[in-house]
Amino acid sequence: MTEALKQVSTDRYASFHEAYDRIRGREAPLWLHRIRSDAMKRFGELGMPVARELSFPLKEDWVYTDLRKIADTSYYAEPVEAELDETALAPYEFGQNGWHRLVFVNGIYSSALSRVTDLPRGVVVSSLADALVEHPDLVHPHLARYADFERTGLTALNSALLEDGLFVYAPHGGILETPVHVHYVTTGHKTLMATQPRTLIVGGDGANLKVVESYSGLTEQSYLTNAVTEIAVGRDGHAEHYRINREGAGAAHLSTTQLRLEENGRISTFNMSMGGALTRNDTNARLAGEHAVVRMNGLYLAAGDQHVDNHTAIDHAVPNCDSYEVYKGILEGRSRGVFNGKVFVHQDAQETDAKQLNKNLMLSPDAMIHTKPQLEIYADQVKCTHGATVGQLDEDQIFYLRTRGLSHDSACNLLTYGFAADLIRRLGIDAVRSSLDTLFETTIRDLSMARDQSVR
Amino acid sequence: MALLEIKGLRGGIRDQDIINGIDLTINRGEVHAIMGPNGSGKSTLGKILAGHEEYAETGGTVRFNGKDLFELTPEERANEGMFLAFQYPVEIPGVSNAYFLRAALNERLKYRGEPEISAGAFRRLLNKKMEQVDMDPELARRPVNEDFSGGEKKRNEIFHMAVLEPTLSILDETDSGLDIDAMRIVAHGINQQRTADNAMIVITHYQRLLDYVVPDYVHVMYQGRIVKSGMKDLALELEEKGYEWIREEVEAAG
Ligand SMILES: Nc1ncnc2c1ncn2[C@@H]1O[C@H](COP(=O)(O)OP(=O)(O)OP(=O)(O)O)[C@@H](O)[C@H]1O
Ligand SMILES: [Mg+2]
């Protein structure tokens, strides 16, 4: 990069630098200062990943998603106080009353809206800021250990400005039956807000955790969410993770989710994207112990001018691990979808079983999808399969449903629902399944209503 | 008033007529069998009546329930009481049979200005109908026709018919692909639904179904026309002699 460009990029991110200066002035353990300052330094070098400013191979990851406009926007990077009551959140509520719930409004933890009930011995469910004060010994060994800020500008930015988010910890054998729902909410109290939600979920050997992470926007304005989530489970550990993006219509939602599995570990993650003007999810898993199994599924729905990009990477570092991945997309209007599924099988990762599938349903001739499997296999005793399909609703199916009395629209909606219903039906937790099922149905109906309006 | 009145119907795909002038009147309480060689236009007639967009009428009139059929969308025809059991039922992945039937039933109720059916009432109705057509409850839970065997798909069509209680059913070779027992069960299911108020068009190649579902009239279709009509004995005659004599008769008539 030339000096001139560097200068521009510093000015460009002035508000992030100011936020960093403010955060640095606050009391914190030395190791945390260190993470923030190293990350800020790295962000200074990398900036946001704008394809035309990157060189190979980083550039490859950003060819279809252009962050230039976001990089050039001067965001308001300070947390913004906002009064919210239950009724404002009601349409975005998720799960059941008994669940643990943590709510963050514009990056600020709301104790009024949050509730954590009885926890098993040794289990911690709290805001990350609280955990940094009360359990620094539990946070320190894990924070920023899995999501590498040296690698990407977005993770560097989040790590430099990290203040709060969710912390879940289950010790050796700790079982958290009741799911945790963390809700990151952005309101319209300030224009061009930027938040850096940080989620850290750690399970010891044999631990079992269930977390739902959701992002909601109560505003149509532009704002930025740059989230990082780290999930690590020990040997025989289980984690179920759901991520739901219901950002506001003007939002840019950038996220990195980093999973780490040890021997015999199981992590299932399900990513549902429907909100935001622009969404980019990077979901990565590292299978670091043998016989670990990761399930990485996702569903994206986009309409209008929405852009949704899912990049996934599964790193088979050791032998005998399985990865199963299914992503389905439903694209309406002039929306754009991107799916890039990387599977990396190291030379000694023999007996790897990796399955990947990406299916797309195009509801409009103006919608577009770029889908690409990216398999890099250096071991020879492996089973790796991948498939990608792009299709439309089938006229014969529509006719069949109409002969049973369904209107054309209902028939299309039902078929759209059926296209991805299997993904939801397979979800582990009943309450998550039925909530997502309802949400999915409503979203499809909204999509078709948007279509009818645009036709008129 | 006749339930269905077809006069001089022509139609087919794009610029090619497959149906070349059909007249047929069906009254409530009647069962009409339509037979005829492969490719004679039986399924096409069914599709035109049900409103498949790929097919279009190019002449003639059809009145159903006193209404101009061609003014109605496929779903309006269905909600007016028409039902087409497909020769090749379509698979609907991801949508359970029961879920789908509830949606279809509710559309019908809405069309008639009646309130939606409650979950409990629907479950009771479903159980009753499953029993009536001897439907495996497992198949009701599974996605519509997905990975069903050929015979199971046909039985599912009759199950749909039982739930939706149409006034005019067009059964397109519902008997083909069924084993002997399934044929009896399906025929029983069809007979259960025969009332003085509704009517059926039964398209078939085999006399056997007609042994169980005894028709009031039998029509023979050939080259897109009904070339012969008779009572149930005509089916026996066809079973015995094949279609050659019909062809000869048509050609002789020029
Ligand atoms: N969509 C289509 N495109 C082209 N030809 C068609 C189409 N639909 C029907 N046809 C033709 O129209 C004729 C009548 O077909 P149809 O399916 O109605 O026959 P059928 O009497 O039902 O035959 P079968 O007893 O074999 O079921 C056939 O020659 C068929 O090939
Ligand atoms: Mg046919």
Contents of the next structure:
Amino acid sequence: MTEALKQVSTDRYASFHEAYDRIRGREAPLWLHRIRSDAMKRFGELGMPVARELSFPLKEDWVYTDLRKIADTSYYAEPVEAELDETALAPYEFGQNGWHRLVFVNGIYSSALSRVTDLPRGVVVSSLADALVEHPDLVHPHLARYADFERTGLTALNSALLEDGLFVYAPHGGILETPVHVHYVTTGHKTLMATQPRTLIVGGDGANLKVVESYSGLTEQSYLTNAVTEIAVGRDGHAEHYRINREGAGAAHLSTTQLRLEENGRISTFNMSMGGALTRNDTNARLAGEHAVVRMNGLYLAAGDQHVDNHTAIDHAVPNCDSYEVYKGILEGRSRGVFNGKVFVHQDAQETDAKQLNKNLMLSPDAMIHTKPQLEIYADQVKCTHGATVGQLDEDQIFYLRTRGLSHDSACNLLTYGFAADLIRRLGIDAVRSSLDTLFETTIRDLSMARDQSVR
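For comparison with the form predicted in complex with the partner chain, would you give the structure of this protein in the form predicted on its own?
Shown next is a single chain and nothing more.
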């Protein structure tokens, strides 16, 4: 990014950072002020990642996703209050009244729409702002320790404007059987709005927890969501994480999810992208203890002029760790998709088992996918595989289904649904699996009907 453009784009957010310190940040701990201040300084140096202005190797990470329009836009980065009721949230829920739920509307925590009850001893589920006041000793060792704002401008921006989000903590041996659902909602507004949701999930040794992280847009207006999620589990800890993007049609959704696993730790994460005009998900994992296992799955559906970019990085830092990754994409219309997955195996990380696969189904001749699975291996005793496929629906399979009485559209819809259904059926929470299964089937049918109408 040119110095003039960088200065303009970073100055737009500096005033919001200063306003927080002046008005709401008076009682914040000193260490949080330092994080925010250091992150703002770093964002001023890095700016927004605009591919044509970046140096190698960062440029390669952004070559297919252009953020120049976002960098040029003057977003209003203060939380904007809005009233919302349960009926507006109902289509985005999972039908489980007994879950712990935290709702943030335009970046503001809504106690009226949230509920947390009957937590096990030592477990904390709260807004991050409350946790900073009530449990600073639990937040301090982990907040901004895993998602590195020194390297990434978007993470720096989120950290500089860090104000609220979800905090989940399970102590040594803590088991949170009831899932936590955090719902970040954006509503209609008079300004071009930007929110910076921050999610921190920490499991101690032997802890077990499940978190569903939802993003929904109740407007088709343009807005920006720049989210950062940090998840860390200790020895023998286990976390299930589900990230569901159903942003509004005009949204730009940028996210970074950072995972850290200690010895025998287990994290499984599922990332579904269906909303927004532009989506960029960066999901990174560091396996820092032996015999850790990460499962990283994703499903993206893009239509019209949507753009979906998934970048993943799995860092095998120690021996005897496993990683399994499957991302599937379905592209319709003039949509664009990007998948860039990297598995890095350090020299000492012997006996690594890493598998990576990206599969894409193209439903339109005008759609395009850029896929690049990567292995970078410096150890010699490993089992590592990767692969990518890009294709269309099989005409023989369509013909077979039509001989069994299905129409052409029904056959295509069934095959498209089947392409993605195996990932959805792997989900460990029944309510999430059932809800997303229905959502995906309905969306495929609606896209087919819209395509038929446009042809006519």
